[in-house]
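Quick heads-up: it's one chain on its own, the form predicted on its own, in structure tokens.
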Amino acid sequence: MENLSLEGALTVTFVRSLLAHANIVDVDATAAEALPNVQVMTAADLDLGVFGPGFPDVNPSMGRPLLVVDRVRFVGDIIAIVISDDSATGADAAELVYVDYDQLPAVVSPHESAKDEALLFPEAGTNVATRAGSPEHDENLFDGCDVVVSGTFVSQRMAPCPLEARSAAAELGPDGRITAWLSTQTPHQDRTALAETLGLDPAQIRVVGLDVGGGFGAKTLNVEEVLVVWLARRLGRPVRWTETRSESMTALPHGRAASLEYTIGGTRDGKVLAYRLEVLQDCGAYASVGAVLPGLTGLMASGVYAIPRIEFESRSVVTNTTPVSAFRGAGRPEASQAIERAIDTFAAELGMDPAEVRRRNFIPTNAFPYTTASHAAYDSGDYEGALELALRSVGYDALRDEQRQRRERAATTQLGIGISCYVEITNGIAEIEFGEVEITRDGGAIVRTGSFSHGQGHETTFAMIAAERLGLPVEKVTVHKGDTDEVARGTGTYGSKSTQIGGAAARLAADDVLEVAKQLVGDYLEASPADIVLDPALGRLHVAGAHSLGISWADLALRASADGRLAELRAEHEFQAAAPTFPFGAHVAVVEVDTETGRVELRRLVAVDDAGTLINPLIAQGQVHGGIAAGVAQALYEDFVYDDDGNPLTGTFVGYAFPSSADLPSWEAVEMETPTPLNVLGAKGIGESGTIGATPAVHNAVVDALAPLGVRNVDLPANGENVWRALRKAKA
């Protein structure tokens, strides 16, 4: 937002915490104020109340302040605000506000935070935010069963990381009304957020949503932007405010951050009988969207296995750190990470092949539409199928002799082959989205749609929806998204629905527009409209039979418009499916593992991810590639890790890992569709599959790269020190 020409445009610098857990003894703003020009603000300039946690089931109590009253409860909480001319002034000033703190013990461990022997929120009298499951264990869960195994492995936390980092400006217009530029993904549900927050109609609120530059789930509303806005009202001036890359470390949400201990039990033959997982999830400081994810976790836990009998517990806990929300896969990816990693447990403690072991308890493909023991309906899949397909790719047989030669010579470099048999949902809660199709003065069309395109092709996918039904050249489509006031409703993006929900209500108005089209085609040429029919070859509608009697796009654009019956050429569709869609892959990893060092490479990864109808596959291998990218990360790579005071130890790039692309293989993406009957278009989610089909995947390459050893389990990132010690720990 440094680049929108507001004149007289203040600057906003957030006064952060330094300590994780402390109470507030004074705040002096002597020094900064005595800059020119230089105003600091706290809690007590404030008229707003706490924002969020917004779940029912979440303790109201543990809901973030917008700025704090009288405790920090993680480094980077917003203690003031610096008001200044430029960010340089607001930086000075910044560091000229005096803060005294009376410290108090952090509590950053999530199991060390569920004993309540240090409260963040004393009032609340527990940490823990929420539970789902039932923490009542059947004993007879593992009756029948000849073997019963067990693990337990963390999913790190990750920060997000995206290539630009959050910025909001905001400006109150002569009429009153707020218009907020915001990096965001749910350009229409903030508006609706901060009139709740700001107590407004929504119809004073306009929010436009810019090129983000990689959101990830993490970038919707947050106290920031909240502040931003609130700050141009109370001061009738432009506001804006860039967030540094280390505040996007410390201060954007994080992601993942779940214990899960997992009990897989069956018989000799490699038949699951029954599957418990616990979840400890960290919430970090507040209870927001992290809080609630487990409740997807074990949504999912039977993954795409026919397992009768599951159990599931959770509990979510606040500690002394940055808050968790969504991260590409939100919930989804722990639940494959844990089932992938028992089927494999499971099948070494049989001496089993892992692949042999997940054809014998998939979900037949005949079985769908299917419901699992964990109550997740699935609409469509071909399990065995996309296993078959990614094993055949990878020559499967074939390198599983390479690594029998390679144990029988005790290579130094061991060789590792992992499986990823995922299965996730997208469009989670069924939700609503808008769309509309208008033909302009020209013969082309315009689709607005409430879904928000940054980075996923939209503009690509949408107008192929629309060209497609309307018999119009692809670039005589324009999608235009993320304005409140020029698109009227919608959701936004993230859990995979944009094509499915978005692209489908874009079809269905593209359709009404089309029958409109026929009437007046109908009328032009004095014939019935049942008799007109669409070439959409040549985008012309003429009378069936009789090519020779009809009417371009363009021609019929011009005689509405000189008719004054353009405005007729428009309809607006808002589509809800019926059920959430649950695509499904498989990911075969390999990788070499030096037994020495502990140092991992990843030699290939073959992915099979199936999102039902494909309306643009280039771009749904550029989501499968960098879904992958995510998911390889978080397995080799990524880890925040904070000292036992709440401090980062990982707060810049220097200290927290992540892949370039010069670390990384090139994918080989296998394209399988399994339509879903769920949507006219017959599409399912792409954009987090990658993530949640690699991550195990690679996991699993890299322990059984070392089970020779005597390892049965690394934690992750599992490369370089964590490979160590698990050596060291089998040795031992």
Partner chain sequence: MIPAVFEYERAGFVDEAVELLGRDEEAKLLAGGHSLIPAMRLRFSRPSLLVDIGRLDDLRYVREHGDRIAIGALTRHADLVGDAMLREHCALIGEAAALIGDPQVRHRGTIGGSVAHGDPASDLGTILLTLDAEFVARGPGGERAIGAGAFFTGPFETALEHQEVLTEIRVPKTAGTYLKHVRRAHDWATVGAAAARVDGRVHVGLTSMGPTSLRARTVEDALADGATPADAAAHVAEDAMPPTDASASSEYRLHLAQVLVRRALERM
Second form
Amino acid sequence: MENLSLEGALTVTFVRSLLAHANIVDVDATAAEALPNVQVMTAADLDLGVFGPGFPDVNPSMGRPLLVVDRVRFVGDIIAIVISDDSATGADAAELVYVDYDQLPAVVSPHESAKDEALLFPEAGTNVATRAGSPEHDENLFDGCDVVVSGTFVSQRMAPCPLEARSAAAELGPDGRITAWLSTQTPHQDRTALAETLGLDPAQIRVVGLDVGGGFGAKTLNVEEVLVVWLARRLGRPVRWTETRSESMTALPHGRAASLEYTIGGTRDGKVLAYRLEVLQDCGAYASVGAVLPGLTGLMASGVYAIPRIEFESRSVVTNTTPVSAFRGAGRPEASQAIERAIDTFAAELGMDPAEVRRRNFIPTNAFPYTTASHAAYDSGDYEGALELALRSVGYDALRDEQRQRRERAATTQLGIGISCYVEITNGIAEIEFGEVEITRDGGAIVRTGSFSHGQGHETTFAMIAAERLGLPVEKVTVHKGDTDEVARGTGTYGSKSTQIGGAAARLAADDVLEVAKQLVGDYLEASPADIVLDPALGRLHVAGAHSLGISWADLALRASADGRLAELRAEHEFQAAAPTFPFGAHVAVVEVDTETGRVELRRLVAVDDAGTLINPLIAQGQVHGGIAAGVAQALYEDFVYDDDGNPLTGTFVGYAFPSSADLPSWEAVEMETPTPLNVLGAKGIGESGTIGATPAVHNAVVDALAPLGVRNVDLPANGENVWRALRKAKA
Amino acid sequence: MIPAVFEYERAGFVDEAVELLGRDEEAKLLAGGHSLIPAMRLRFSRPSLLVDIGRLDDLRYVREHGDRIAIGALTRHADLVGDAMLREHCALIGEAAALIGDPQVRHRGTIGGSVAHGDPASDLGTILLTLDAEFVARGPGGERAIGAGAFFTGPFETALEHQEVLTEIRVPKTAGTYLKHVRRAHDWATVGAAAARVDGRVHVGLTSMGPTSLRARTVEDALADGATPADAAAHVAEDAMPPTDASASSEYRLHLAQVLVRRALERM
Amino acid sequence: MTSVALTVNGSRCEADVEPRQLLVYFLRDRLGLKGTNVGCDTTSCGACTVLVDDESVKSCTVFAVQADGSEVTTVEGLARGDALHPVQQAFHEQHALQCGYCTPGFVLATVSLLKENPNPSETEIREGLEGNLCRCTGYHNIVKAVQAAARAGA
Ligand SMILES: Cc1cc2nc3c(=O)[nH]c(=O)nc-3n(C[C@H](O)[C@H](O)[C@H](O)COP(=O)(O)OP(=O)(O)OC[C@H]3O[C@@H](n4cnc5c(N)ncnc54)[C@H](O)[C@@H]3O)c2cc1C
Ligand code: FES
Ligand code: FES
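The structure above corresponds to the form predicted on its own; please provide the structure of the form predicted together with the partner chain.
The next block holds the full complex; its first chain is the one shown before.
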């Protein structure tokens, strides 16, 4: 993105708040503007409204001003914009913008926020942005249960950390149209949102998503991009902005940040009868996607288990911290972290093997489609099959033997084995995606997709899908995406939906092109189109039963272009699945825990991930590997923390414990394919499964290692210090 | 981020560096740059003149010096890791150097910069303190030797004067152990514990346990009085003032230090 | 301004630079070698790794003036004609990249690692690459690529 060369572009540097909560008394830019060619703008120069929240049920007064007007609400809130010739001068000038703050008490903990004592938005009268589920308790929920256990934990705040921080550039064309180059996952949605915020017709805006160095849910349109586009219009000069890492750590939305409380009850023989889950979601300083994440948590509360009675309740509150949005998993990891900890706690209480408790509660394989008590309609699954495969692959019984021996010896380093069985929802709101296939003059094909790829390899996967349908070599198919001028419509990439809907749309468009091609071939060969068939091995269309009466794609394209009919060889398709799909799997983690220092070492992680039919196993596995690493990062390493005044303590890669290769083992990924009936490909999403499955497996493994020492839970991340605290508590 | 503006001079020999430093009170030496440049990028540090001594290759050596080993101040971490002389006579140094940062950092960072920076999290700082190393510095008035006990004066402060260049570090030939607890492999020490035998006594040093690298003198005294490793290690709290930061709380650091000191002593 | 003369990917270049210009920006902005990326501002991520005199170095933590007289190799200088460098080839074949942002840094860190240790174990590979971060791949295929490159004698 930074590689884009834009002649004469000005550089944008944001002046960001150094305090978490304060009224702005004055902004003095005199010294900054004394530097050569430096201009500084504040809210007074801005003629735009508020950004977000963007969800109907979220308190509308908790949106984010594009530039703060009188009050900053988190360290990183944008106070002013510096415009300069280059980034070094921009950094020099930003330091010289003096901000006079009147500090207010910071609300950092969501529990404090929920008390509604100090308000972030006094006009809202509350810190609660939204609620989900039901606040009413059924007093009889746990009736008939022999055993009822509960627990709490925090699914801690994570920084998404795409390795490429954000960048944006914009230029006003001579025709008055604006082009925005964004590092984004969702070019088309961004165009719509830009048009709304800037009060423009979407046709006036072209969004180009360039090669993007990772997104993980966080890279959708945000205030910075809106400001860059606004500036390009306002200044009539191209402008560009590139985030520094320290800036990104507080400015790019965070993920998770949910406090969970579960209660689970069932019979002595291990049958779960009832489950209650309460979520307190931290939205950060402004309510946006983060506020509605608990909706997904509630939907997926039941996990892979047939639980007759479920109660769910959530509140989302604002705090003086970085806004929370989607991060790899977005609301679903929290659900599986809760139910998987709950099942383990329940098993420990019964003194039963956690694998056995799971077997006794799985939704049976013959029960699909199946609707849970938390109202999710699962399409297909074989949960027990996934668990058995994972247990076999890891060598479960032998590991339990090794564990027993270490326990008997009271070894300093104990072994822990953790299981997690998960199901997740992909393409959660059953969206439409656009696909177009066009045959080119040289007899190849172009696939245009509304999905976006920032490392997921859609270029390859989608090319494979179209190539297979058309009988073309995959090298002859190119995939175009990310430019709203070239691809008519689209939604982008999030919620693990690209292949199942974008891929399906591409396949259906390819099928449509094939139908048109048959018409054309029929005309040329004076045969009925109904008699024309494709020989996929040769990439030739011929009359059924008469191989010699045929024409290759290359010849067809040549002839059609000579006749001016090439344009006919083009088809669009919009695909909407009837419903979301539900990938599932089972992960088993093996850890060693030093019971003196608390140090945890992840020795193995076996992952069975079933995402339906895999189009490109190599790419799918890559998604699983990366997903697992993010899940393990949450289980053992990362935690974005603030001090009591709302100052970030982990605002760089030094403080924030993003793991390297030396902190992780190789993954043992085992494939399993249970196709979904919901799309022609049989494919479900794969991008987030690894993350969702891995965290609870590792978390459970650490608790399992320490169980003989009386430990019942370890806070996340289960790092040395948190393990030590759990041990100390157990001893007390 | 981009550092604030500064001037740059490269010194061809030590006395030139001393003289260049004399020109500007806000001048700083630049060796490997792997403590200084990160601080400058975040604009925590803003020297107005950098005097680059990174090319003084004649200060890059490990050699015998009587009954001691002398290490040139510009010897890089990667040099220490592979050095045969150190492996034979003071293996602790190479072993600890291998734990610093990552390979790229070890290719650039120097032992002199590691101690002159005065960082309480410096692994080599702790080891040199534990070994009772001698630091040789050259200034406008010539050369002087500073004992390790007097070298580390405060957080990011040492006994070096503004115009002094650290040229050589001398350590005894001895055996020892260094244990480093980290959150991630490439991290700075959450806690480091060194133990080494020096002049017939066991010395114990600590990393990230106070304002500077520390000697755990109470622990050492207990050992001298015949305490077991576990009993001696229990005294760590009397010797340390551990900070709380993003990587650990002070309570956890104290606990870790006890475990690591005990383990280091058990290995002696 | 200070003048520097260095060899980058085999070509000699001379330039006047501001002392505060970091080597990575010199390579990217002055020489147009955009393959070297910047992923952090704390010397943590390794995306900017290049070889200086054949050793891996984070070019965001070296001023261009310090590299005066050195030989610098960036990812652009690895390929021999049309043929990818064996380490690049291995990364490609093992699907060791997704978004690709970290890849040039990993490739150069690997070249340096294999020079120092031509037959590393899995642990040595993982520790040898501890200065490079990747958010996409979970490192699994990167490790496989390094093993493959070592087997190919890279
Ligand atoms: C990512 C990363 C991780 C790291 N991890 C660790 C770690 O785990 N453990 C650890 O111990 N260190 C770690 N370091 C620090 C590293 O070891 C540094 O290289 C070292 O601390 C400083 O050495 P330098 O040569 O780079 O010094 P410079 O950065 O050049 O200088 C540091 C300071 O010392 C002064 N100075 C340098 N040389 C002399 C001299 N000869 N005489 C007088 N003054 C001098 C300079 O003026 C400056 O004030 C890490 C660094 C980074 C960037
Ligand atoms: S950019 Fe150099 S280490 Fe991150
Ligand atoms: S491939 Fe995206 S950061 Fe490594």
